[in-house]
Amino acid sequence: MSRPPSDSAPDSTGPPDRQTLRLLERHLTSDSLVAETAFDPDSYEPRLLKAFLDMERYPESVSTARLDIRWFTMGDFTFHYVEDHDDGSQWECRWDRHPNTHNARLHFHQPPAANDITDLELPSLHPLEVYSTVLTAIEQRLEDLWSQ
C-alpha cells in the first residue's frame, strides 16, 4: 500500500497502486454483495478492479450492478457505482479523490447521473475505510430500491 495521502500532493495521481487494488479485491471477494471480481487489463498489471454485484440481491428492474475501483500510488482513487435498469436507464455515483478543476480533490458525483458534484469529507482516507464507506452506501441504495 502506498504512503498515506496528503492534500499537498502534486497534481498527479501517480501510477495504479496494485497492492491496494489487490487488498480491496480480497475484501470484495468475501463480501456477500459481490458475485465476481476482475482486474483490467489483468491481475499482473491491474489498473482497474471491477466488482460485479450479486443480482439476486436487487429488484428485477435492475439488470446489472457493478463497482469499478481505481487506486493510485498518491492515495487518489475512484469508486464508481453503476446500475443498469431494464428500461435502459442507468443510476450511478462516484467517490473520487484526484486532481481536478471542478471541486476539491476529494469529491462526490451524485446520483442518479453522477453529473452534480459536491466536495466530500471522509473520516479517513485509508483504503479499507473508503471501501467501507462505499459499501455501506451501496447497501443503503439496495434498501432504498426495495422500499420503492
Given for the second form:
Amino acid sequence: MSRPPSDSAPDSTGPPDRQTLRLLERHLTSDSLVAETAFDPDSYEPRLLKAFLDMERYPESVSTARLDIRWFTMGDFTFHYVEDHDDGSQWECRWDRHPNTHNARLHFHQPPAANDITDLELPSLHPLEVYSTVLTAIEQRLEDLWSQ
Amino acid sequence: MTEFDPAPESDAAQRRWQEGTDTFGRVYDVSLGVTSPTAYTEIAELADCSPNAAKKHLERLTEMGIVRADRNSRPAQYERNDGYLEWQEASQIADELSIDEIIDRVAALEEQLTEYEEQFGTTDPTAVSVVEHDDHEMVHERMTAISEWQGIIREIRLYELARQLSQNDGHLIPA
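Mind pulling up the form predicted together with the partner chain next to the form predicted on its own we just looked at?
Let us now look at the entire complex, which starts with that chain.
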C-alpha cells in the first residue's frame, strides 16, 4: 500500500485500498441505515465491502437493499446501490470515480437501471465525505419510497 | 416523485460520519483516508476542528506511527503511514491464522494469480490498460479484474510478512 509512483499510468486504479475499506466498514456498522456489513472474499482479503441495509426502514414492496463499495489505492471508487423489489424489478444507481473514455472520471449512473451516466461533482473526495454523501442520498431515496 | 439527487447538499451529508466521535477520533479517521501529503489545515477542515487541535493530534498520531509527517513544508503536511499499517495487518494475521492456514491461502492466491496472468497474457498488471474499451460495463469489469490482480500480489506479500512474524514469535527479525 505504498504510494504509487508519480509516473504511473493515469488510467490505473491500483489494488483495493485495505485501510480505506476497513475505515468505511467501521463507520457503516454504526450507521442507522445499515443492518450488517461483510467483506468479500473475507476480512483477510478485503476487496469488496458489502453493506446490507436495514429493511425495517423500507416499505414492504422492497425486499432487499444493498450497497457494494470498492475503493482503490489511487483514490478511485465505486458505490453501487441496488434495491430488489417484490415485483421482481430492481432499482439501482452508482457513484463512480475511474478512468473511462466518455465521461468525467467522477460520474454517476442514474437510477433506475444505472445505464444513463452523468458527470458528478462532490464537495470532497475524502472517503468519509464520499460515504456521507452517498448514505445521505440513500436516506433521501427512502423518503421518496415512503411518499410514493 | 422528485428526481434522485446523488449529492444532496445538507449539513447532515457533511457531518454524517462524525456522529459520536471526539476531536481526536475525527482527526484519526480523516488521517486513515489521507494517502498523499496533505496540509494540516485541510485535515482540520475535514475533521471539523481548529488547525491547532488538528496539528496537536496529528503529532500524537505521528508518534504512534499511524501518520507520517513532513514538517519541512509550510504548512506541515501529513498522510497515513502505510508501512506501519501493513505491519499491523500482518501482525494481526500472524496472531489469528496458523502457519498452515497462511500457506494454504498463499497457494490459493497463486492459483488465482496464474489465471489472471493467462487471461491478460502478461505477468505485469500495470501493463494492461483499463480503458481499452469504449463500453462502460467492460471498463468496470476490466478495472475490477486488474485491481483484484494487483490486490492478490499484495496479499501474497502480506501473508509472507505474516509468516515471517509468526516464525519469529511476533518479531520482524529473529531474536
